[in-house]
Structures are given as structure tokens and as C-alpha cells.
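Shown here is one chain on its own, the form predicted alone, set out as C-alpha cells.
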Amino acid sequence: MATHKKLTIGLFGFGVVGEGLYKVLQQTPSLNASIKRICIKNYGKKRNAPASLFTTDKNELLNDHDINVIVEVIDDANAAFEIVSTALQNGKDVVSASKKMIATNLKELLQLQKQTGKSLLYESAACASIPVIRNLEEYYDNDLLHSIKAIVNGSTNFILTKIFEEGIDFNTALLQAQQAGFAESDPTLDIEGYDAINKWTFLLTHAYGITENPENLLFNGIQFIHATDSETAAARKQEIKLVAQAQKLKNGEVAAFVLPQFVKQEDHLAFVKNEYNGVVIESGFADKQFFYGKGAGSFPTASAVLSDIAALRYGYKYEYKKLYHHQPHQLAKDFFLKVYLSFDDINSIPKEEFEWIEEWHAQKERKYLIGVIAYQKLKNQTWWRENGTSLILLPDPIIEEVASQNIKKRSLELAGVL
């Protein structure tokens, strides 16, 4: 019987996740893994672990020949990249939870893994307790993966749940998310969609072989959602969620974005409340599969880190099959989205940019319209993020092609817009 590799861990970071991992490892002696050193920024804080474990010198971990695994759970993306790249070059396997670091340095990290032959695992960087990366990597073949829709940010989902189910205001809901340890130290990363798009960037690599920088994808958060939007959602028997979506088009390209979206009450994602995450995968013959689990918090994230540590005992690596063994998909740019816009001033909305407008409600103080607009127009323009404008996608928002200009003009006339 093969013996499992003994893992000696150097841990960077002892915040919510780091401490959670320390506790979890103490309760799982069968893993044959132990923490030798923990690198922290300063000694000042009281910590629930022996003082002899801690150091502020990263080289004590990176240059220690006994340490064969570096686990990195800090929130400074630049420092994290330096730690991870040095560790790989020093012949150590790495487990990381830093989504921004992975998303913004993905191409360099892929190259480093090739050069060094070492393993970099980061299941905990997306969806915490849900094993979505390994499932996309191992289970779903590129050609059969039709679409993925997901709630990948527990903090925004927690806030939206509180707003819509308990009727509390945005700032109170955000404060509760921070107090519960679900929101990032800088909450704008969550509420403006940066955290979600970072996760989506590398999930697209494991799903479709796409390697793209986060800023090249269309995204927004929940910061502009207005109280009247929730009334509209309720009237339609729908909810509002921050949804990450990727869908293969007829031409083989993949439409991908992260935006607020109306979700029907019977949709799997409507079931995902509070800090939970959910992933709906649609494939060629299996129809829809739904993954559900906690997406934020100490132990859910630590459990994903633990699962990566366990996998290293068997020498597990991501093979990036969709990137290296298939023809990678291209990111689509030429498609259309069905959107709801609410706003105070009609003059701030460039109506002529729409292919057509289906609904138009201008009688109240807060006005809204529903129409179809080219993806590239949203990607290249900023008006929909300004002047208190709220943009939310409709369910099934992707339209691959639209009719002629005459229909567009006629629909605008009928709506009383032109």
C-alpha cells in the first residue's frame, strides 16, 4: 500500500481563514499534515496558537527545506504573488485562497507551474465550500459544457437577502455582513463586483480554457440597486441576485459577465440565500446540475483549503485540460443583452443605443425601461454606471442576434422614446 506524502506546512496569514485552518488541522490528525511556521504582519495581536509558531520573516518559511507546502491566505494580492511565485521556484507546492492574486497573475502562474512542475491549488479562492474548480477541471468536457450560472460572492448575496427578505437598508445590511465576517476588509471589493469577477476569471479557465484579465470582462456589483428595483422584482415574482454567467453561443464562442440579474423564483439560484453560494451547470446530456454551499466564513473556506492540502498527499495537480488538451474557447464580443434600467432622469439615458425597447414606465419619480442592447456598448461605455442609474439583466438575458434597424426604430417609436 502506497504511503501518503507527509506535508509540512508554512502558513501565511492568521486571520479568519488562517485560524480556521489551524483549528481544522488539529482536528484531522489522519491527514498527516502539520503547520511548522506561520508568517504574520505584526506580533501585536493576541492569537489562539503558540507564540513559537509565529514569525514576521517570510524567508523563514520560503527557505526552509523541511516545509514542502506553502499555504497562503492573506488579502494583499501583490505580496501573495511574490510568496506563491517564490515558493513554486523553491520547489514547494502551494495552496492559495487569494482570488485577486490568481485572477490578475493567471498567465504567469500557469507558466510557473509548467516551469517548476509543482502544484498550485486554489479551490478555496472560489465558492469556498463548493468543490467547483475540481468538478469543472475533471468532470465536464469542454464541448459538452453549455453554460454556468453562479452566485460566487457570499457577501453581496447576504446583503441582498437582508434587503429583500427583511426590508433593511443597504448600509445596515453591509454592516451586518462585515460583523459576521462575510465582507472583505475593503467592502467595495465585494459590493462593486471585483471579488466576483476575479473568481469568474479563473473559473472560465477551468470551464472553457479562457485566460483573460478581469478588466477585459463586463462586470458590476450591487452598489446601484435602488429600493424601487426590489418592488419591480416582487411584482414580477422574481428576486435580484449578483450572477456570474458564462454561456456557449452557436458560433462556439463564450459570452461571460458578472452583473445583477432578475432571477425567477423557481430558478435554482433563487434558493441561494445569505452567505451561501450556488452554481448551476448545464451540460450536453446531464441537463442542469446544482451545487450549493457556504461561500464565506472561517470554516467553509478552511475546509476547501484542507481539501487542497489533502489532494497534495497524492501529488494532485490541475491539468488545465480545457486550455492545454482542447482548443480553448474564445470570449464572445458580438451578442446582445436584455436589460432593465431604472433611473431618475431620462436625459441621462442614451435611448438610441438600444436595439429596441420593450417596456417604458415614465410616470413615477423613479422611471424604468426594459430593452435590448449590444454587449460591446455596455463594455465600452460608462453611462449605465452613472447618475444613480441601476442596470439589472433579465432572466435568460443573452440574445445572439437581432433583427434589422427598421424594427429597432419602430419599437422606439412605439415606446414613445423617439
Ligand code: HSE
Contents of the next structure:
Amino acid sequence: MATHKKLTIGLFGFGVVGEGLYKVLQQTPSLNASIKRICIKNYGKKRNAPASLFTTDKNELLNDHDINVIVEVIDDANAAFEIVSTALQNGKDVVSASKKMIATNLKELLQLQKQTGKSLLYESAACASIPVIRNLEEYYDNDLLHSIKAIVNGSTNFILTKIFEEGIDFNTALLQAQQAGFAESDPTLDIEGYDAINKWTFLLTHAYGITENPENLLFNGIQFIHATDSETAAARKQEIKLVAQAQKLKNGEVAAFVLPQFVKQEDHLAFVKNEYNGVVIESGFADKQFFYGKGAGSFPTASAVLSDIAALRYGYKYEYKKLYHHQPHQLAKDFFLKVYLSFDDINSIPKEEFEWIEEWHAQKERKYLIGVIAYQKLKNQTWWRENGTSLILLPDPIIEEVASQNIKKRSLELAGVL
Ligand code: HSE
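Form predicted together with the named molecule structure, per the form predicted alone context:
Now the complete complex, all chains and molecules, led by this one.
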């Protein structure tokens, strides 16, 4: 029988996730893993662990030869990258929960893993308790992954649930998400979609071998969603969710983005409420599969960190199969999106940018249209996220090709816009 490595852990961070992990590890003695030292930023507050464990000197962990695993669950992406890269170079395996750090340093981290031969695992960094990375990496190791559609940010999903289903106002809902420990310490990272796109960046690597910088991907958050949008959603028997989507096109490229989206009530993602996350995977023969679980919070996140620690006992590493063992997919730029746009002032909307507009509602103070626009226009232009404009994708928003210029002109005329 294979012997399992004894794991001696140096832990960076003792916040929501760090403390959760400490408690979870105490309840899992069979793991043969123990925390030797915990590095924190300052000694300031009282902590629920023996004072002798704590230090503020990172080198006490990074240079300790007994410590063979660094677990990093801190908030500061730059400091986290420094810790993770030093730990790998010092011959230690690493478990990290830092979404932003992984997304913004992905290429360097891939290089460091190659160079050092050490393992860097980060299952907790996306969808917390849902084992999405290992599934994408191990199970869908083939060319059959047609699409992934997911809710990857717990705080925004929590806020949308509270606003639209419980009638709570935005600020109270955000405060509740902060109090529950779901939100980032800078909650604009959640609200404006940065956290979701960071997670999507490396999920795209494990799903399709795409390695893009987050800022090169199209994304937005829930900050512009207007009360009347939810009325439209209800009238259409749909819900509004912040959806991360990736879909393989006929030419083999992958369309990918994170934007608010109308979701039909029978869609699996409509079932995902509060801080839960959900992932719908569509593959060649299996059709749809739905993964569901808590996407934020102390124990759900710690459970994924624990699972990574457990995997290190067997020397588990991500192979990045889609990147290194298959032909990586390219990010698609040439496709169209079907969008709903609500706004106060018609003059702020460049109607000529649309391929066509098929609905137009201008009776009330808040107006809206439904139309089709090129992905590149949204990617390169900013008007759709200014002046109180709210853009929400329609269900099944991706259109691979549009017919001719005539359609554009005719539909604009029909809409009475030209
Ligand atoms: N702020 C994040 C979220 C925490 O709300 O999803 C989990 O990554």
C-alpha cells in the first residue's frame, strides 16, 4: 500500500477561510496534516488558536525545512504571489485560495510549476465547495466540452436573491453578505464582476486551455441593474443572474464572458440562490450536468482547501491537460450577442452599433430595447456601461453569424428607430 506523505503546514492568513481551515483540520485527524505555524499581518486581535502558533515573519514559514506545504488564504494579491512563488521555489507544495492572485499571475504560475515540479492547487479559489477545477481537469479530459455556464460569485448571487425575492434593498443585502463573510474586503470586486472574471480566467484554462489576462475578457457586474429590469424579468418569467459563460463555436474557438443574464425559470442556474454557486456543463454525449454547492463562506471554502491538502498526500498536481496535452482553444472574437438594454436617455444609445433591434419599449420613463450586437463592439466600447445604462444578456445569447446588412436596416426601420 502506498504510504501517505506527512504534511506539515505553514498557513498564511487567519481570516474567514484561515480560521475555518484551522477548525476543519482539528476535526480531521485522519489526514495526518498539522499546522506548524501561522503567519498573520499583525498581532492586533485575539484569535481562536494558541498564541504560540502565530508569527508576523513570513520567512519563519517559507524557510522552515519541516514545513512541506504552504497554505495561503490572504487577501492581498501581490503579497500572495510573493509568498506562493517563493514557496514553490523553496521546494514546497502550495494550496491557495487567492482568485485574483491566480488570475492575474497565471502565466508566471504555470511557468513556476513547470520549473520547480512542485504542486500548486487552488480548488477553493473558484466556486468554493464545488470541485469544479478537478472535474474540468480530470473528467472532461477530451474534446467534448461544448459549454459551461456558471454562477461563480456568491455575494452577487446573494444580493440578487435578497433584492428580487425578499425585497431587501441593495445596501442592506450587501451588508448582510459582508457580515456573513462572503464579500471581498473591497466589495466592488464582487459587485462590479472582477471576482467572477478572475475565477473565470483560470476555469477557462482548465476547461479549454485558454490563458488570457482577466482584463482581456468581456465582463461586467450587477452594479447597473435597475429596478425596472427585474420587472421585465418577472414579466418574461425569468430571473437575473450574474452568469459566467463559455461556449465552443463551430470554428473551434471559445466564446467567453461574464455578464448579467436573464435566466429562464427552468434553467438549472435559476435554482441557485443566495451564496450558492452552480455550474452547468454541456458535453458531447452526457448532455447537461449540474454542479451545485456553497460558493463562499468559511467552512465551504475551507472544505475545498482541505481537499487540496488531502490530494497533496498522493502527490497530486494539475496537469493542465487542455493546455499541454491538447491543442489549446482560442478565445473567439467574432460572434454576436443578443442583449437587453435599459436606459433613461435614448440619446446615450448608439443605435447604429446594433446589427438589428427587434424590440423597442419607449412608453415609460425607463426605456428598453432588445437587439443583437457584435461581441467586439461591447469589448471595445464603454457607452453600454455608462449613464445608468443596464445591459443584460438574453438566455442563449450567443449568435455565431448574422445574415446581411439588409436585415440590419430593415429591423431598425421596423423598430421605428431610423
Ligand atoms: N467574494 C467571493 C464570493 C468569495 O462572493 O463569491 C468566494 O470566492
